[in-house]
Structures are given as structure tokens and as C-alpha cells.
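Below, in C-alpha cells: the form predicted alone, a single chain.
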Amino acid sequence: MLTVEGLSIELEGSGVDIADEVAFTIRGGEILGLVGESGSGKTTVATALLMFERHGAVLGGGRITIDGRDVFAMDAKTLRSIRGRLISYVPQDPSMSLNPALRIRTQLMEILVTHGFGTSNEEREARVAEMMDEVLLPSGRDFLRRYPHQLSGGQQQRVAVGMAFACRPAMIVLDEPTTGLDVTTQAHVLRTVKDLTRMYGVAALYVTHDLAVVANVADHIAVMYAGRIVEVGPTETLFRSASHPYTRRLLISVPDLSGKHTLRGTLGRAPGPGHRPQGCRFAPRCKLAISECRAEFPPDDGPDENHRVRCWRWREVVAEPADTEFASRLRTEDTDGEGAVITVADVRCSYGDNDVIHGINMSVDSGRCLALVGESGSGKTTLARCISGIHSGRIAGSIKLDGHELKRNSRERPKSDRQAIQYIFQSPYASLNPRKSIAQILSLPLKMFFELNRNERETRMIEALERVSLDGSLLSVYPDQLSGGERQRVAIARALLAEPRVLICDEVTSSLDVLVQASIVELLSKLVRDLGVAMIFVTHHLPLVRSLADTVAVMNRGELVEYGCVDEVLDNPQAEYTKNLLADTPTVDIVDVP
């Protein structure tokens, strides 16, 4: 259904490649997972299938054939006609792709009318009802009259999936469509995509950095690194016998729900366009690299015709035994905590007249990590904001720090209490001021909580950056010059400079690729061990809980449904809600991780 041959994408006017020698095929009814860390070129290649050129990029050459039609040979008018009819696209953020000023029905009808689907309005109305049934959404008049903001994130994403399948295309591109969704909503969207792909014989390209997702939805996987595909093969084959060192590094960075192994990040970052080495682009980060790897990019090779790999030493990679280094655990379960730092007793809170938290009781010890988990809307973040004093609604009950009662609003708390509790937000893109340098950002907590001269502040800032594995030279740069993972490390460093007793991490890894996520989790675990801080880790990603937390609190609709030791809760859940969460969590249990 789809054939890509020798596709190259370049920086406009420079000849520098963003992606090069990209080649793969997808049969009807099959899903190919395209994986790799941020900056590998996944989305650039995916959008190129629709002949879209991202800002500053141009298609350099190659061939793209969809259902026997050469897309490269089409003029602009023909391309507009096939987008949505022959090939469709599902973006990462549905709230940005759905028009906020138009009702759902209007947007669904628009794509059918634009592409001339059906011969009458009645046929199109029938197709709209069928589309809603296919994505498991109500097809009644009341629901279709809603605007996008009146739907949940999962409902918006399912509407976007329905629109993509509306005209029954031959090919569909899904660009990280479940990033940021809780596990239950993600499971619904993944099932919908898989079922519709099989039902209509559609070829699907699923772009993601989440290997646990791709393990459960894709038939084949293509691994990208620095603009080139380095390995491609059937899903189970790739997970059981990865033949490229980079693929293996990705696999050991996947959080493990079973607890058999821990995750581990990889130092360094993929080289960007214009900075890529002559030979194998992974060679600077590869412990198996030899002179041949640095001299020339390896040819297409591999164990068989279905499992291809571009590595000079893939046979040695396959023969390499499992690395026992990864049998260790990140958690500090064998150490005793030093007593409760945060105590929450019968806490209730609301937004206006709506009660959203109902009688929560829990505590967090020094040198320990408590994970707050649950679906979107369960109250996790609201409870975390109550503890930190930034919840804007009414709060009842008791919240204590080291035994003394905390004021409800952080502005009313003494400086010592504000210093003791530091909050790290989900998006480092939003939490770091783009107009301030890293030095200006990091100096704020030092000026607020300590009396230091300029040289003392600079010394502490450099130490904080080094503690989160960043170089002190970054003090002079601005946030837009850093990657997402580097920005999040700066946000962590800023919180640590206050020398807090409690660190609240609110979905801090949700938008990061697996390698960066693994390194951030490693870092946070080390900080809990070395500094003895109490951590509250808010997440909907249960496999991370096993790697990082000592205790877990499961929330649903503002109530605490299960609370206890992480191993006991995850291995032997008592609440039906917890059992459902675990059942909906994508896993890579089929993998014998090398």
C-alpha cells in the first residue's frame, strides 16, 4: 500500500540532510511503528508522506508510492485532493487541529463534503453516525453539537481519528496521537486505531517515542537515529533480538511494569543536521564502535530479508550477552525513612461549588518517593497543588510540613515553608521564561532564599547544573537553545537550588522521549537517595512508578482508592480501578531486554 524509496529531506538552501536514505514499505491492514528519540527525524519523514515540507525543510529526492500512485509526481492541486482522501494525518495534539469555533458535526461533515464523499447529504449524515460508532463516541445530536473544548482530551483525539478514517483512505499517518493521555484513554485510542486499520485494510505509520505503545499496536518497527533508519523488522523479532546498539539502548530505557529490570538512560544526544559524523551516526555514543564505524556509514544488512539493520558489527551485537548492570533497582527500598515530612489528613477541596478532592489521607517520609497515579481528572495534580499552596479553590482538612500546619495559600506561608516545598511543572517549555538566560532563571531562588554575593551565586548555579548532568557553560544560553530534556534538567536544578525538603514533580517526563525520560528518572532517584528529600511524583505512567517510587497512592474521581507499598499495589492490587489501570498499561513483557 505504501512504498518509500531513497527519501531525502534537506535544510533549505544548504544541502544539509535532515533525513536521508529513508526506505520502508507498509502493507494494507498493517501498522509500522516509526521510533527514535527527539530530533531523529520521525515527524519530518511522516509529514513528507503527505508532501508537506516543515518550515526550513525541502524534499531532496526519492520516491513515495501510495496505492500505486506516485505522490512525488503530483501537482499542488492533486496533492490537496488526496490529503484526507488517499492519505490522512492524525496530529499529536487534537486541541490544536480541531477548530474551536466549529461544532463537531460541522467539522466531520466538512471533510466529507470537501472530498466529495457520498452522493447526498443523507449519505454523509449516515457516514458521520458510522464514524462516531467506529471511534466509540455518541452519535446523537447533543454530542455532535458540542464544541471541541466541551470534550475530554481522549474524546478529542478519537474525533481526530474518526476524521482521518472518514473517507476510508489507503494510508494514515499517526503522529504521537496518545502522548499526554492517561493509560485508560490511551488504551481506547490504540484499540480504535488498530481495529479501524484492520477493518478497512489501511496502511498506517505510527510515529512515537514510546516503545511500550508500539510493542502493542505495530506489526513492524523502523528505528530512526539522526535522520536515518538504522533497523527495521517485525515487532516481536526486533524486541527479542535487536541487532543495532541504538535499538538496544532504546529497549533498556523502557520503564518496566513487571519490575524485572530497571531503566537506564544514555549519555549524550543525537547529532543534529550539519553536525553528523561521516560514518555511523551512533558511533560517538556506541561502546562497540571501531575505526570502520567512523569511516563509512554501514550498508543495508541483517539476519534475513524481513529484519534489516545498518551496523558494521550487528553480528557481535546479537551475540552479546545480557548486561547484568540493568538488574539493579533505582528505588531505595532497603533504607529507612526519617519520618513524615508531609502529612495530609482528611483533605477536601473544590473549584467553585464543585468538590474535586474527597477526604484524602497520606504521608511522605524523608528520603522516600510517593507516586500519585490515576486517569486525567482523577485529582492528582489538584492534590499536589493543594500541598504546594497554589490551588485557587477552597481547601478543608489538614496539610502539615514537619508537624506544623501549612497555610492554604503559598503567599500567606512564611519564607521557610515556601522554600521547603518546590514544584517542578510538566512542561519545561512553559515553566522557563524564554526571555531570561539560564543564569537569570537559576539565580531567582538564590536571591529569594539566601544572602549570597554574585560569585557565591554563580558557584552554586554551576554546582546545581553539574548535579543534573549539565555543563556550567550553559549559564549564558537561553531556553530555546536547549532540548526538552535539558530544559527539564534546568527546571530541576532551579528547584534544588532552594534546598527543599519536599520536591513535587508533576508529570515531568510525559512529553520526553524514552532515553531522556530514563535519564531524568535516574537523576530524580539519585537526588532522593543523596539529598534525602521527600518526593511526590505525579504521573499516569505506571511503569515509571515501579522504577522510582516506594509507595503509591491511586486516585479516582477525587478519592484515594488504593494506597501502599509500590510492589504490593502493583503485584496484588485490591481495588478494581487499580486492576483496570494495570490492564490498560502498555507493556513490553514480550521483550527479553538485552
Contents of the next structure:
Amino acid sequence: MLTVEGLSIELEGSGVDIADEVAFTIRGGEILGLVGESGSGKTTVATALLMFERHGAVLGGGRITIDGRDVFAMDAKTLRSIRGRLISYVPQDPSMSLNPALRIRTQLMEILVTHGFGTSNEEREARVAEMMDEVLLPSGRDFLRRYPHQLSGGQQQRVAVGMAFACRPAMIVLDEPTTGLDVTTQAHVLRTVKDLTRMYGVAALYVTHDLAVVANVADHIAVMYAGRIVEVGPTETLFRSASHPYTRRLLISVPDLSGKHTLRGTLGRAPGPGHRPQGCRFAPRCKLAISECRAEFPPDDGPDENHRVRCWRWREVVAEPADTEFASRLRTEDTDGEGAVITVADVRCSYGDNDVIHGINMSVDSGRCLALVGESGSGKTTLARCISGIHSGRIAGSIKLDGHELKRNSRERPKSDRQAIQYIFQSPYASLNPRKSIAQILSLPLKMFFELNRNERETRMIEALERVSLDGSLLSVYPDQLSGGERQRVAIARALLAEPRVLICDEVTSSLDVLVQASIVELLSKLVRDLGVAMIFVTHHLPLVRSLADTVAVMNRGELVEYGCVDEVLDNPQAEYTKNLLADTPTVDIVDVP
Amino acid sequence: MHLARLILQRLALGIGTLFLVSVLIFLATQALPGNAARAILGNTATPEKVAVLSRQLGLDKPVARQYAIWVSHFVSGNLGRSFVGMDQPVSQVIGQPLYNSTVLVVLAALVSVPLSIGLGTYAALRRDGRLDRAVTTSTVALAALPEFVIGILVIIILSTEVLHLFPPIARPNPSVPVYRQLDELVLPVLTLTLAVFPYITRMMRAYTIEILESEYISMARLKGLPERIVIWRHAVPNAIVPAVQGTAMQLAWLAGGIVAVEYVFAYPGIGSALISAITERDIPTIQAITLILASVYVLLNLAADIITILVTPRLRTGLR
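The structure above corresponds to the form predicted alone; please give the structure of the form predicted in complex with its partner chain next.
The next block holds the full complex; its first chain is the one shown before.
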């Protein structure tokens, strides 16, 4: 059992808090999900449980006890003896956390040797084999002799999980262990973690930004905002009657696979260390905020002993009636090629000697969104790149825009074709030139495609920024002054300025936090209806498909395994692959979201 | 199988590089002004004599053929004959200087490489400590000075103006083994060491810090491993590659950088030999020395590449 009381972590030297007043309890065999956006301090809190400070952070004060032992009071030697033995850690990215120079066996054995687990090498070898079985990996000599780079991402993460359970610890900290894994692999890893914690009565802290993931594995959930825990409660209670306004915001921004509610985003961003307001830190974004909220951080309160919330107005939040805007949105049923803007017929393409796409047929109508879904390596991005003319390999088959055949390479296409198809890239951090101001970035498509004078250009740029809910004054700033969500909006504005017929969005929300993701999806969905563009939305995240798309194309290994209307495909999938994908996708069952 | 192919590939690349270098050297010496035969015979020679000597030296043959002859001789160990000093074989002209320089470079390497690797790693482990700060500032200062300036400062401080510990010029007696007259070599070795160690030290420090901040080192600490194992098992194997690469680069630099330092100390090494060969237009000697220096450069880098392949699992095993 783990107890944390009044934990605070500060930036070295300045005393600026990264996290403070953090308190929670985890009992053996239970998993606590610690949920928060990037910059909320969740990972700092997670490593603090092992008394591990990241460069530049120092532990300020508080109390951490594991099975009655006060971790805070331990000297360096005692700490070393409990790390990996009493409390262990599963890292976010195993490809970075496993030592590339050492064999798997060495890295597994050393933790047993260090902590004196087992009395002989044979005994330890046996434990390693047992660990491998528990995380469903081969335990043979050949496998253990491998180096980390010889394993897949999922296998690496299993090794890390096995390592964490090696010495049968009382407590385990998992730091977003499934980020970057495919849904299928993620589902396997989650199941393994859950089984092992139950089996050995381990208390586990599961850190994540993804509510849907913890909904399936955690017994309790703690929600963190700007360095503080604002609400804690049993998973079901929290989803049923969230009592903090921020938790409610989080819940409605989780894409819902079942399609019972529409996504709604939240503008603004969480304040970082050093910029946090007095009182409740969510107050500036909260519509229920009163003067009390701005003056003082609310005390620990809540409906019952297990469900705690730190909000002055939680009673009002609970009592707030269900939002009537959550009506099922309009979806049109026609998926025929008639009126299609983009038609893809029997497209095959390759990278070097490897065929990556084997004959794809699909089409997108104007004012409609087609979701292109698949796991990594399915060929979905390659197909999107073929359509936009930036794929460098061989392409066979036919790609038509408004009925006429498109050239393979965008450089050979006439200006009108290039203008008609606009691409929005995955990472807004990489797709905007850091040396150019927003005005310079946005004026490029205008100069390329239209004859306009300076003033006309400026008017259009301001209109475009406002269309994506950004302020016109941002024209003079540079990308590094913007948050990830704002940058992605700028990228969308740039695409819109070309007045395209087709908008290709390549995993545009995968590097963004849930609240921001929700607001971007909301924006895109509105743009499709308002402007009548045809959108191709490439994603690996099925719940987003339900919120945004009209038709869906599921791809696996370069083949189209299922293609049709979103509701039909998701509610009644025909292909085995789609069924598995749906089964492995974590879902939040929100009974009655207000 | 994969490993053998990778190493053979590197070897082939190294040989290819050497070939290109030899072509460049040959063409560069061809471009030197003046006729070699005239250079040998002096300004008073008659045109007939020059023509006869040109034929003897093979200067009347096409350039490509001259190159082929030169290379084939070079490969078989025949470095040709010097234009000056009574038609001596080049191997004799450069034999002793080559030996002298090798002694100097090897001594400098033996001192500077372990010192700088140790110092760089230690500074990284005690990052922001007093020693680290001393190391970072002093290495910046030293790196900013050209090696001949360091040499002159060393002479001023240890030999002439301040202290009188060692002789200001290094002219070991060729008939006595070098290891019995080491005091002659102290200053040149010190100068070369001071010129080389800032680079390796700073590089080792930077790479070690990067390794220590990597997630796998954090992970090793979070597993509760003793610091000794964290450093020696987890950090050091990953630091071998930068250490080897940096060392090879600096040793290769030493092979060329020695020229100026030898000049400062009037040391009878390959640098001095090269300078006198240039003033005397002794083309075969210039070619031989530059090609030897280039080969050292290529071989050191080749060795570093092969060691890198051998100690990096990802390169050694290929993918899966």
C-alpha cells in the first residue's frame, strides 16, 4: 500500500512549483490512474514516488510511505535497495529506456542479482523464464540473447513490464507505457499489467493522458491539472458523476467509439509552472468561477469518503443539467461515387522494391469526410501521399480529381490541381517554418494561387485565422510562441487559404492533448460542412472516426479490408480485422455525461 | 556473415579513398611549377642534358603512365629516388625522420588519449563541480591556441625565460636509442598533448553527459543498480564509440599537426623532412611523405569505423 501526503516538487533554485499538495493512496492489487495533460506534472509526480528527481527538479516536501516505510526519510543507499525491489518503474518509451548495448538477458538478470533475488544463478534464470512467460514472451536462450533493437516495440515494452515485476515489488509506477503502440499491442500490454497487479497484489500507479485507456484498467482515477490533483474517485463514479469542471471537460473531449456523444473541445491552455494563477488554477477557463475560486485553492471536499474533489462549487457542477447539445449529429448515407471529388481506382504503389499498397478503390464526396484507418504499416499515410502527389515511389492505377486524371507527382500537376488538394501534416511543430512569422507562413498560398494586393491578403489571412478560432493579432508572432493546438490551427488556416476542394489530414491530432484534439476535430468537422470540401482524415484512432467521418476505409497491410458508412462499419463490422481492432480499442462508457 | 560483409565494405571504401588520395597527390605535384630535371641539374644545365635526364626519369611519358609506374612502385615498397642528395632512395631519406616522428606521435598519444578520455569522463560525472569548470575553461583556452603558439609558450615557460628544465630544441642523437634521451622529447610531447587533449576531453565530456542523461541510464538507476554498475556496465559501453572516433580523429590530426611542432623544436622528423623536400623541389620525397601521412589518416579512420561496428550491437547484428 502506498500513501502520498502533501507532496510538492519544485524547479531547482527558483522555488517555482511543478506540483504541489499532491495526495493519494493506493492499496495492494489496485491500480490508480493518474490523468492529466502534458505539463500537468503527472510524470514528475510518478518518478518522485521513487524519490527520483529529473534534472532541474527537486522534491520540496511531503510524505511518501510504501508498506509503512517512509521513503522520504531514506538515505541514498536504502533508496537504491528499494528501487526495483519494493517499488519499480515502467518507462514511457522502452526503445529509449532499454540499454542498446546490452542483451535482454543481462538487463533482466542484473535486477535480480542486485537485489539478491534467488540464491543461485539457476534460480534467477528460472525466474527470468517465468517472467517472460508472464508477459507472454518466448523465454528461450535465443530470445534472451537478443539486443533491444532486435525486438518490436510491443516486445520491448513487455520486457520492461517483466523487469518491473521481476523482484515482486509492492508498488509499481507505469508512465504512459502504451504511448506509441498499436491498439492491438496496447490491449495486450494493458491486459498483462492488469493481470499481474491482481495476481501479485501490487499497488500500481498508471500515468496517462488518455482517459479511455485508464477507464479500462484503473480502479480509481486521480485527475491532475496544472500541478495539482483536482479530483480523485473510483473509476465508475468519476465517469458517472464527475464533480470538477475540468474532469467534465476532459470527459466530453474523449472521442467516443459508440457515438453516443459528440466531441467538444475547450479553448485555451493549462498554465505552466511559474505562470499559474492564485487560487483554483482552472478558474480562468471555468464558466462557474466566482471570486472565491480566484482567491484560494479549495479544500479537500467531496460527496463521500472515496470521491474527493477540490472545487468550491462542486455541488453546482454535479447538479448541472445534462447539456442538450449532445444530439446525434447529421450524417448522410450516400457513399456512391456520384459527385465524388476524389476517386481512387485500383491504386497500387511501392517503396523501392516493396509493394505497400495493393489495389485500393474509394471515393470522397464534397462536404463529406472519409476516414482512412489502420495500424502503423497499413499503408494509410502512403495512400494519402499518393493522392497529394508527394509519394516518391511507383504508383499504378487511377487517381481522379473532379473526374480528370491526376499526374503522379505534384510538381507535374497544373497549378489548379495543386491548389485543389491541400495536405495538413501530423506534427504542427515540424510543419511550420520556425523562422517565418505567421503572416509570412499564411501569405504563401495566397501569393501562389491568387493575384491580390497587400491589404487583400491581410484581410484574407485575418479571416482565415478567425475561421480557425485564432485571433488576427497572431499574424506578427512566430510559431514557437504558439501552443501545439494553436500551431495546428495555423496549419489548417494555411490549407484553407488555398481554397481547396480536398483536405488531407494526416494524423493531425496525434501529437496533441485530448482537449486540444477535441477542439481541432470539432473545427474540422465544422469546416467540412460549411465549406463543402472533401476531407480525407488519416488516423489510427477509431473513436475519432465516429466523431468526424461519414465514411470509413479500414486498411491492413496495404489492402482495403472494409469500406463503408461509419455507423455501419463500426456497429456491424464484417471483416475479422475490423472486429479485432474495435475489440482492442479502449472505450469510455459514459453513462450520462452532462 | 553480415558482419564480414560490413567490414569488407569498409575496407573497400578505405582502399578507394587511398586511391583517390594518391591521384590527388600525384596531380598536385605535377602542377608544381618547373621541370623536375631542371630542378635537379640547376639553372646552368644545357637543354640537351635536361632532355636526357627527363627521359631517364620517365618525364616524357604520358601522365597516366607515369602515375601507374609511381603507384605500382609505391605499393611494392619502392618509393623512388630522391632528386637531391646524390640520388639516394627516398626510403633512406625519410627512414630516420619517419621513425623519429613515430616516436613523438606515439608518446604524445600515450599521454594525451588516456588523460583526456579520463578527464572528460570524470568532468561529466562531476558535472558543474569545481574540476568540471576548470576543465571546460582551460580546454576552451587551449583549443583556441594554434599548436605552434603553444610550443613557443612551452619553450618560454619551461626552457628559456622562466624555468630552465628542458632543452628548447629537440635533436636526439640518431645513434642512441630515443628512450635513453627522453628529456629531449619532453617539450614536443607536451606541446602535442596540449594541442590534442582539449578536443578529446571536451568531446568525451559532451558525449558522457548525453549518455548519463539518457533514459536508459535513468532506468538503470530506477532499477536500484549501484552507481558502479550504472557507470561501468550501462554508460561506458555506450561511450566507447565516441571515444574511439574522437581518438582516431585526433591521432590522424597529430600525423599532420606534427609538421609545425617539429619545426618549432627543430626536431628531425617527417615534418622537417617535408619542409626541406618542398624547398628543394624533391618531388618523389614530397609524394612519399604526403602519401604516407594520408595513409595514416585513412587507416586510423578505417580502424575506428571497424571498432565502432564491432562494439555497436545494432551495426554488428543488423536488424533481426
